Every structure is written in C-alpha cells, then in structure tokens.
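Next comes just one chain, in structure tokens: the form predicted alone.
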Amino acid sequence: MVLDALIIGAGHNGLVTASYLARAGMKVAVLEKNDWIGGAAVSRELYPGFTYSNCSYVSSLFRPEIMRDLELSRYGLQILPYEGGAVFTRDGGYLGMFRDHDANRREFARFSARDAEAYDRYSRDVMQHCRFIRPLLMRTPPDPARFRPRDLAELAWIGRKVMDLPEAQIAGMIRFWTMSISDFLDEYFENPVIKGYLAVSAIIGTALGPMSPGSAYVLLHHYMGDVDGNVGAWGFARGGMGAITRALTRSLEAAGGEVRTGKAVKRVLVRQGRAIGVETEDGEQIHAARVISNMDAKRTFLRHVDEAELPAQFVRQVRRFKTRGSSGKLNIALDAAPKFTALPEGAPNLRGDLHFTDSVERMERAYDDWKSGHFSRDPFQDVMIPTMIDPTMTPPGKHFMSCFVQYAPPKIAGKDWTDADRDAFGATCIDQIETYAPGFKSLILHAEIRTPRELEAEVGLTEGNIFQGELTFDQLLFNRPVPGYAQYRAPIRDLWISGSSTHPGGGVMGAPGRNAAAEILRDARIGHQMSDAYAVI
C-alpha cells in the first residue's frame, strides 16, 4: 500500500508532523534511521539504572498549542519548572537568581543597586520584542520575491504589526535584531556578573559570541518559550527529554500512524520532479504520496537527492547555508550530589542552572579559541542536576548531571576530531567543575562526552549544529534555510521539509513540524479536493 505521508526521521519535529497528518487522517509513517526515538529530544539508559538526556537537556520553547492538540500530557508528558540558578564568581561569591522577579531583583542589588533598577526596565523592553515575535512562529512565512495573493496579505499582516508599534520601539526592535547582546546588556547594565548572567541565552548553540552583531537575537529566540504560561520560563521533561518524544509517538500511533526504526534512508527517490518514497540502506523501497525530511537542509539535499534533480541555483544556496556547530555536551552518572563551594548546603540555586562565566570578556575569550580551531580551554558551562527535581531519572541517592558546552569547533585546526581530542575536551570540562565543586571528580561513576562529531554522526545534524542552521538574522523567516524556499516546500514536488532549518528555527519548539504539516494539508485539500477533516489545524 502506498502511504499518503512518509516522514525521515524521528526527531520531535517529525513527530509533530506525523501526528497532525495522522489526525487528519493521512496514512503515515516514520523511518528513523536510529534503534531508538527522538533525534536530539532523547532519553537513554546509557549506564545501568541511569537515564541520561544526552542531547537536549531543558524544555520551554515547546509551542503550548502543540501539546494541547495533540494530548501530549494525555499521554505522559510534564514539565518541571526549574528553580532558579547561580554563576559562580572567580573570587569564591556566587550570583543566584530564581524563578521569583523580585527576589533576582534583591539579588541583584547585592552586586550594584543601579543594575537592580535597570531589571525591570531591562525585562519589559525584552518582552516587548518576545511580544512581536511569538505570534509569528507559527505562521508560515510570507516570500516577498511572489505576488501570490496570500504572500501579500501575509506581508500586510506583519505590516501592520509594525505600524501600530511606537516609532521608537520599531527603531529599538531593528536595533535589537542587529546588535551584540554585549551592546545590548551595557545600555541596561554595569556590572560585568550580572551581564555575563544574562548574555548566556545569546550564545547557546551559536557559532558566535556574546560580542557578534546579531547574537542579541539568539538571547530572544530562547526567551520565546514558556512553562505553565510563564513566558520565559525553563523546565525539566519528567523523565529525561525523551519524554516529550515518547508523547509525541503515542499520540501519533493513537492516531494510526507508525514508527519504524533502523531504518536509515539512503536516498529519496524522485520521477519525474516528483518525489516518489525513499530506498532505505537495506535496498528496500518504500513508496509515498509525500516525502517529508526532518533532516536539515544540507543532508536533506546534499546527502540524499540526486543533484541533477535540483535546480543549481538551489543547490548553491544550500551550500551556502551557515550550520557551523559550536557545542559539546557531556552527560555524567555521579554517585552523589556535588558541594560547591560557594552555595549554601540546600540552596535552591542548584535545581536550576549552574554557570562558572562570570564576564562577557570571558566568554569573548572561549568564542576566541573557536575562531582558532581549537575547544574553549576555559569553556563556558550551562550545567543542570535535573535529578534534583526529577529523582526518577537515577536510582535513589544518585544524580544525572547534564553540562552544554561552548565552544567546540566542527573540526580542530582543520582536522577530523580523534578520541584524543574528544577526551581532552571531557578533561578540560570536568577540570572547571573540580575548581567549584571540590571533590566532584571522585563523585563521577560514568561520563558520556560528545562533541559535534558525534552530534553529527549519532543524531544527524550537521557539522554539529544543534539548531540545524545557525539563527542570525540572514537565515531567518522567508530566507531559512535558502529565499524562496521558506515555506517547507522543495524544489522537487511533493517533497517537504520540517526541521529546524526550517522557520523559526531551532530548539525543542515544534513549531518548524507543526508549519510543515499545515501546509501539507493546505496543499492536499487544494489540490486533491481532500475532505474537511484537514480542518484539524
């Protein structure tokens, strides 16, 4: 039988894809080239009796609307708001923030008073931006190069969004989407803590540091999110981040969809600009109305479609498309709690982020040693005991620490990273931990670490990127991933994207998934005279 959706890959964004066309009664099915669900959204038992987020670590940006459509708490799926969060300082203090605003206000003001007034005004002007942006990632972008009637009135739309904004926060807004968040953070700010604090969101996953125009936007991109309705909020999936996957895949099979894993395409097969179905790696060929990639742009296209089917000016700009990774991960079993030094015993800081960059410039200089070739040998640390409000991830007593890593080049001085290289990158992470924890390494029962050799070869994003494409301001809305194609739609028919190369862009968002399928249903009803059941989104 030959199946009205075929999805490649089974990471969130093409299981949200899946579901919403299983509910719209498609038949659908999901080829993951992995023994296991969930692309880089993934919880796996990696040493006994622990299980580990190995890749994504937190959740937020995931669209509300999404799990309310397709019943993901239903089906398992819970967020745990974290607590708060701490940046240790150099001379011994620490800078603590929560989930209260007046009491990071009152912290603030243990660092310098004049920064705990400028919070405030520092977070309502963010939010405004947040407030702009929000509405627009789950809409499909308009492209401005068409006269289409719906592309104008698409660009009406957001026309109108601008114009009934003051003239100064429009000037603002332009300003903010180009700026470095170190420009930003110093027109708010005096003290070099408090900014180093607050510039971490500006460079998480990004090939560029917190002194890059543009990387003021990535802050934003991670603000976007919320938890139970509080806009910015961070969590913890219950159960690992593969607890969101796992949602997504019951929810799809209790809509008649399936999974199929080890299954890794080699090729998307294509007649006459028609795609056709996929042949896997094991020589079977499998046949659908509609070939939909949660693969990035570059392997989608440059991996696994013949080029002569592509239109070369198309393939010039996929090239060109930036997916510079930047980022490592280590993910470690420990037998119990780490003490650091400068937090009190209890504190609730600890069930929530823990940084050890206490400066711009700090970070400026791990962004150096990435410019160069070479890991951060001082490397900024987004650090998480999830255990400490998720026990169920480790058996009693013990804990799963997750550390994100910046910097780490997709090659060292040009080369393929070795063994080598990935150890003495683990080394130089744990080494930082050991100067604010004493006694952490000896607490250490097991350490998976990975850099984005392995971000590419295990999970499939290219040279390491966790966001399938770098988020400056050049590759977003109708220019993500290439202009012209910013709409899900390839150049072949009947070929679709859903990734996070795709707008808005990256996180564990759905949103990208969710888009792609609107506009698979969009296109079926128009153009196969489908029944009204496509209504569903």
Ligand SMILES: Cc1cc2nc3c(=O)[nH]c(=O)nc-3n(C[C@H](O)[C@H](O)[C@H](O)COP(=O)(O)OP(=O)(O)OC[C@H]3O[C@@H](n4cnc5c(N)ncnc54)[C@H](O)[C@@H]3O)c2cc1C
Second form
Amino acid sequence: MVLDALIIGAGHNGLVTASYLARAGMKVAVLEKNDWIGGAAVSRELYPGFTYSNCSYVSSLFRPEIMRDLELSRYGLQILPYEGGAVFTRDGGYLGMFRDHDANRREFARFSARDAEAYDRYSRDVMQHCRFIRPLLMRTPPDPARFRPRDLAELAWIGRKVMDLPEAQIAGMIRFWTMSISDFLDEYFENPVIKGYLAVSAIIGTALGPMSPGSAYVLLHHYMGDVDGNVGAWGFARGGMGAITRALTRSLEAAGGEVRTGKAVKRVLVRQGRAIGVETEDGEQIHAARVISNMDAKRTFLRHVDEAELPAQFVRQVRRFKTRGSSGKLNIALDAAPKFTALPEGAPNLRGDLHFTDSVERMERAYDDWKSGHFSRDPFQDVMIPTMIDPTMTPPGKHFMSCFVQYAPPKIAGKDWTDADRDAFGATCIDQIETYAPGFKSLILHAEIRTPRELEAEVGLTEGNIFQGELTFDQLLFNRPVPGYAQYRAPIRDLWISGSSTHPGGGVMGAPGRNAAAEILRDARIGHQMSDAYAVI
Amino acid sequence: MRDKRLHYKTPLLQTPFHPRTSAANLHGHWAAWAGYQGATDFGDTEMEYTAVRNAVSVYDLCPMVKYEISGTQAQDYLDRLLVRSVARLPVGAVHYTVWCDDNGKVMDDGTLFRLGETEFLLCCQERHLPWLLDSAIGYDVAVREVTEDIAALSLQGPCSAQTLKAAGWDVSTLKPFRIAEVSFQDKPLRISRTGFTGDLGYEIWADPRQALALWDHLMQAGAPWGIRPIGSDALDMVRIEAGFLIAGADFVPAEQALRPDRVRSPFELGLDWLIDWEKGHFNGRRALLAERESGASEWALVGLDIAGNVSAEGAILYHGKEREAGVVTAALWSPTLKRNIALAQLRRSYLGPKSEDLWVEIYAMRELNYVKLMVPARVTQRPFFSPARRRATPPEDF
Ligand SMILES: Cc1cc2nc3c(=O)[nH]c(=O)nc-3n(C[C@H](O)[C@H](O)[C@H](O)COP(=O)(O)OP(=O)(O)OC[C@H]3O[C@@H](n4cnc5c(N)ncnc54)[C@H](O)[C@@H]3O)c2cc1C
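And the form predicted in complex with this ligand, for comparison with the form predicted alone?
Next comes the full complex, and the chain you just saw is listed first.
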C-alpha cells in the first residue's frame, strides 16, 4: 500500500507533522537514520541507570496547543517548571535568580540598588516584544513577493498588528530586532554580573557574540515560550527531553502511523518534477504520495535531492543559508550532587541554570576564540542538573548534569575536529566547573562530550547548528530558510520541509512541524482537527 | 550579623512592628504588600473599620516605598519630575502628587514631604529608582531608597489627636498636610497630619529601633478610646469612602502596562487639578498640554452611586445596558454612608448627558449560584465621605 506521507527524520518536528497527518486520516511512516528517535530532543541511557538529555535539555517553546491536540499528556509527557539559577562570580560570590519576585529584587540589590528596581521594566519590555511575536509562531509566513490574496491578507494582518502599536513601541521593536543584547541590556542595567546573567539567552546556539547586532532577537526566541502560561519560563520534560519525542511517537502510533528507526534515507525519488518517495541507504525504495523532510534545509536539498531537479538560484540560496555551529554539549553522570562553594547550604539555586561567565565582556572574549577558529578557552556554560527536580532520570542521590557550551566552532582552525580536540574541549569545560565546585571531577561516572562534529554526525545538524540554521533577522519569517520557500513547500511538487530550518525556527517548539502539516492538509483538501493557536489577549 | 545572601528564606519581610502586629493578628491573616508581610485584618474587619470612623486606629505603613531626595537642586529636580509645584510646598508641609512619563501617562502617585529647604521624602506604592536616578541627570541631587530605614504608623480616627495628646504630643495646632517634629525617648520623631482614610488622622515616622516602644506607647495612650490595629481590608473600605486611588488597582502605572491602551493621563484619572501649568517644564508637560488643548482624553475616573446594596467589585459598566462604557475598579457598600459606592474608569464619551443611562452588571454569588443584576449607576462627587473633622484645626475632641 502506498503511503500518503513519508517523513524523513524522527526529530520532534517530523513527529509532530506525522501525528497531525495521521490524525487527519493519512497513512504515514517516519524514517529515522538512527536506531533511536528524537533528533535533538532525545534521551538515551549512556550509563546504566542514567537517562540523559543528550542534546536539548530544557523546554519552554514547545507549543501547548500541540501537546493538547496530540494528547501528549496521555502518552506520558509532563513538563516540570524549575526554579533558581545562579551565575558564579570570579571573586567567589554568586548572583542567584529566584521565582519569588521580592527575593529576586533583593538579590539584584546585593549587586545594584538601581538594577533591582529596573528588572520589572526590563521584563515588561521583553514581554511586550513577546506579545507581538507569539501570534506569528503558528502561522505560515506570507510570501511578500507573490500577490496571492492569501499572502496579501496575511501581510495586511501583520501590518495591522504593527500599526496598532504606539509609535514609540514600533521604534523600540525595530531597534530591538536589530541591536545587540549588550546594547539592549545597557539600557536597563549597570551591573556587569546582572548583565552577564541576562545576556545568556541571546547567545545560546548563536554564532554571534553578545556585542553582535541581532543578538537581542535571539533573546526573544528564548523568552517567547512558556510553561503552563507562564511566559518566558522554562522547565524540564519529566524523564528527559526524549520524553517529548517518545510521547509524540506513541501518539503517532495510536493514530496508525509508524516510525522505522535505523532507516537512513539516501535520496528523495523525483519523477517528472514530483517527489514520489525515497530510496534508503540499504537500498529499499519506499513510495509515498508526498515526502516531508525533517532534516535541515542544507542536508535535505544539498545531499538528498538531485541538484538537477532544483532551480539554480534556489540551490545557491540554500548553500548560503547560514548554519554555522557555535555550541557543544557535555552530558555527565554524577555519583552525587556537586557542591558549589559560593552557594549557601540548601539554596534553591541549584535547581536552575548555573553559569560561570560573570560579564558580557567575558562572553564576548569567549566569542573571539570562536571567530579565530578555536573553542573558547574560557567558555560560557549553561549548566543544569534536572535530577534536582526530576526523580526519574537517575537512581536516588545520583545526578545527571547537562552542560551546554558556547563557543565551539564547526572546524578547528579550518580543520575537522579530532578526538584530541574534543577531549581538550571537554577538559576545559570540566576544569571550569571544578573551579567553582571543588571535588566535582571525582564525582564523574561518565561524560559524553559533543562538539559540532558529533552533533552533525548524529543528528544531521549541518555544521552542528542547533537550530537547523541561524536565527538571525535575515533568516526569519518569510526568509526562512530562503525567500520564496518559507511556506514549507520545496521547489519540487510533493516535497515538503518541516524542520527547524523553517519558520518560526529552532528549539523544541513543534511549530514548524505543525505549520507544515497545516499546509499539507490544506493542499490535500483534507479537513482536520487542529486547534487554533491560543490567542494573546 | 545577618547573612544578606539568605534573604530568600524570608521573601516577605516583617516590619519592625511585627512582634506586636503578629501577636494581635488573631486569625493570622496576612498578604504580601511590596515585599512585606502585611495584615489584611486582625480578626474583625468591621470593628477595625469602625475604629477608624468612630475612635482611633493604627495601621502599619512600613512597606510603603520611600525615597529620600536631597541636594541643592532638589526642588528644581522635583519640579521637573512631578506635576505639582514643589516651589510652593513650604518646609514642614506635605502634598499629594503624581508623576508622568514623557507621554504624559501617570507612573505613580504619592506624597511628597518637604523636610527642609533641600530635603524631601517621596512615598509611593511602586518602585522607581531607575526613573528617579535618570531624571536626576544634570541636577545636584541625591536619591536614596530608604524604605527599610523608616518605621511608619498611621494613626487615624476622630480621637487620634487626643490619643497623641495623651501620648505626650499635643499636635492640636497642626494643620492638615503639615509636619510636626517632636521627640520620643530623646530621639526625634516626625508626625504629619496626613492619611489615607479621609478622616482626622496622623502619620508617625520613626527610627525602626524605636518601633516597638512606640507601638506600646501609642496603644497605651489610645486605650481609653479603644485604639486598635487595622488591616488592609478595613483600610480599603475607608479609602474608597475617601475616594483615594491605589496604583495597580485603580490605574496601571505607565511603566508596568503591557498593553499600550492601559495607561492613563492625569486628566483621565481626575488628577489634572494637581498640574501646575505655570511652573515651567515638567515631565510629560508637552503631551499633557496637547491633551488639554485637543480634549483628547479617552477616559475619566469617576465616583459612582450604584442602586441597591450589592457591592460591584470588578463589574462592567454599560451605557443603555448594552454598550460597554467602563469598569469598576473599587467598590463598597459604605457602612457610614449607607450607600453603594464605587470608583470606575469610564470612557469619557459617556460623561455628560449619556451618564444618565449608565448601568452596572453585578454577578452576585449566592450559595453557589450567581444572581445577575443590572442596576443603574449615577456619576457622583468624590470624596464620598469628607467630614468636617478631617480639616478642623484644632480638631474637636471627637
Ligand atoms: C546540544 C543542543 C542543545 C539544545 N538545547 C535546547 C534546549 O534546551 N531547548 C530547546 O528548546 N532547544 C534546544 N536545542 C534546539 C533543538 O533541540 C532543535 O532545534 C530541535 O530539536 C530540532 O528539531 P527538528 O525536529 O527540527 O530537527 P532534528 O531534531 O534535527 O531532527 C532531524 C532528524 O532527522 C534525522 N535524519 C537526518 N538525516 C537523516 C537521513 N538521511 N535519513 C533519516 N533520518 C535522518 C536525524 O537523525 C534527526 O532525528 C538544542 C539543540 C542542541 C543540538
């Protein structure tokens, strides 16, 4: 029996697309090259009894509408809010973050009385930007170059949203979308440690430094999600990030779809300008009425589709789609909780994100290393210990630590990473943690060290870019991945893209996958059960 | 020495009066107020309310945010910051005022105390340090947040002057909005004839180290009149009767508003009478002038007299029972006035003749069922309650 839809890649977006299509009655199969599912939303047990979040490690962006439509709670998904967080300072102190508003103000006041009272206005302003962008996430971007009624209507809708804002807010928005996070924070805060802590969200996964124009938008990308309506908050997926893709897979299977792991696609079969299926690495040809790629745009079009079938200009633009990797990851099994000397006994801050980069300046220096083709010698790390909250990932008393690291370039001085480079990178990160938590090293049972090389090899993220393409202004909305092809359709009929290379971009969000499904069902003229995006009131 | 890092263990601070207020708080009813633990009631809101209107009451004011502003150009600075004329505020006097952002939208309201030629205290609901500091650029002025450095009590009610007299402080000649400097146990103590109740009353500003002694002293002095502590519930009742606004409740402070249409100008809050147009430039003046000239104000803050006796908290206001015309921000069945009163934000177009046809939709929950009421409302004078004793100097005995 011919499939209605074949999805390449069991990343969360591929699974979201597949589930929506299956629920609409299509016969669907997902092919995944790895022996496991999840792409960058994956949990594997690399040390006995320890579940990791091997790539992504925290959740906020994943759209609640999708969780609800696909009944993910029924299939085991639970998102846990977390608390706390801290940045350790070189003088042996720390700045903590607290969910309690007043505690947070008093903590900031330890560093600056002024900044303590500036945080509310900062949050308000960021929230205003979020309120503008959130409604755009689950809509297909308009194509401004085409004059179809639908595109015009969508453009007009966005235009109206802008016009509804007061003048000062429009100006503020345009500045915000183009400025650096460093400049943005300078408008509110004076203290370097506070700015250092807040700048983080703007450089995660970004091949920009905190002083690069455009980095402020990336901050927004990390604030526009929510945990149970708490906008900007982040949480853990109970059981690791793989719990998200596991629940998606169960939901898909319940709707009659199937996932086949260990099935790498070699090429998309094209006949007379139409995609008709795929050929796998092991030589099987599988036919389908349509093929949907969850791989990034470069991998899809430059490796798995015959260039002769594609428009030349399109190929050139895909080639130029920026996918520079900037991140690495350490996943560590710990025999016990580490002790950070600066933190008072029992402080809640360990249950959140821990950093060691206590100024924007220092982050920029870390970026300088990336520019010169080396991993940061004094890296920026976003360290999380999800087992402080999630009891399911390790045996009691043991811990799983996730360390997200900036910056790690796609190549070292123009050459491929070697195992020795990777180990040196890992040692640099571990040494940094040891400085703030003496004895940390002796707690390590196992560590998985991942550079852009490993990320590309395993997940297929070109150059190791965690978002399947950089989140810079020139690569967003109707320009993602390239102008003219932002509506999830490839230049080949019946070939679609649904990964993070498409609007609204990377992160475990599911919106690209859902938007793609909406377009596919629209073209197929199949009615479906897709709830409206929650209104921003 | 207290370890400052451990503040998170007590995210709600206790005021210097806490040992006394907690002993008096029979039901343990507290709520968060500006980072402090504040009593909502001490066991009987009705009796607390009655103490304010009948005898004498004490309210713990410590959580009120306070900024000390001083320097040779403090007056000029404040005249630029605030809409009311500070030059006309004499030393030893207090006035109510508001301040606006550049667009002429109200950021907060508060009371300004002139303690000396170049020394002021600004008390308000919200925190504004960055705004106050940025506004100080170019002025010889220092701004310091001093909330924790001052312990404040509000002593309110017809017998408050007598209570003070019994405590050893004869303030009978002190006029409304004036400050008296007295002493308590050899330390200076400040008493202002101010308050949030619309009644005869005083506010007492002390060194926190004297807080408990002061409390005991006042409770003893006021005992013959049945002095009692009151919580925020009773205070809310009397402030509605007095027609006072609360930032965050009756209007959204401009720096907090997420939605651009939620901010309000002094005209829209009925506070334009504060503005001194003659004093030269002040922040927001240009926008406010334009608003005055064009009459572009969209809202009006009004007092309402609502039919019936069911209080209308949060109710929607309608014109002709159909078109939405505004929202009630505070409401009360007034025990003193025997009237059903409210403060409301009303679209300005419904002032004037259209105000004859205003209605309030009230959902009254009664034994798990809503009784839906649509009752007429009339725009009426504020304050709803303003007894002569509020202003009389010297005050009568009760
Ligand atoms: C280290 C790291 C940390 C991150 N941290 C976070 C975080 O904390 N929070 C967050 O929200 N986001 C985070 N992200 C980003 C987020 O994880 C990704 O943007 C997102 O998971 C991408 O999902 P996707 O479905 O679009 O694509 P992918 O997850 O990239 O899925 C693509 C899938 O296609 C498969 N595939 C590739 N080639 C083939 C082939 N030839 N045949 C068959 N299958 C193939 C891959 O194996 C993969 O399963 C992180 C990413 C990384 C790498």
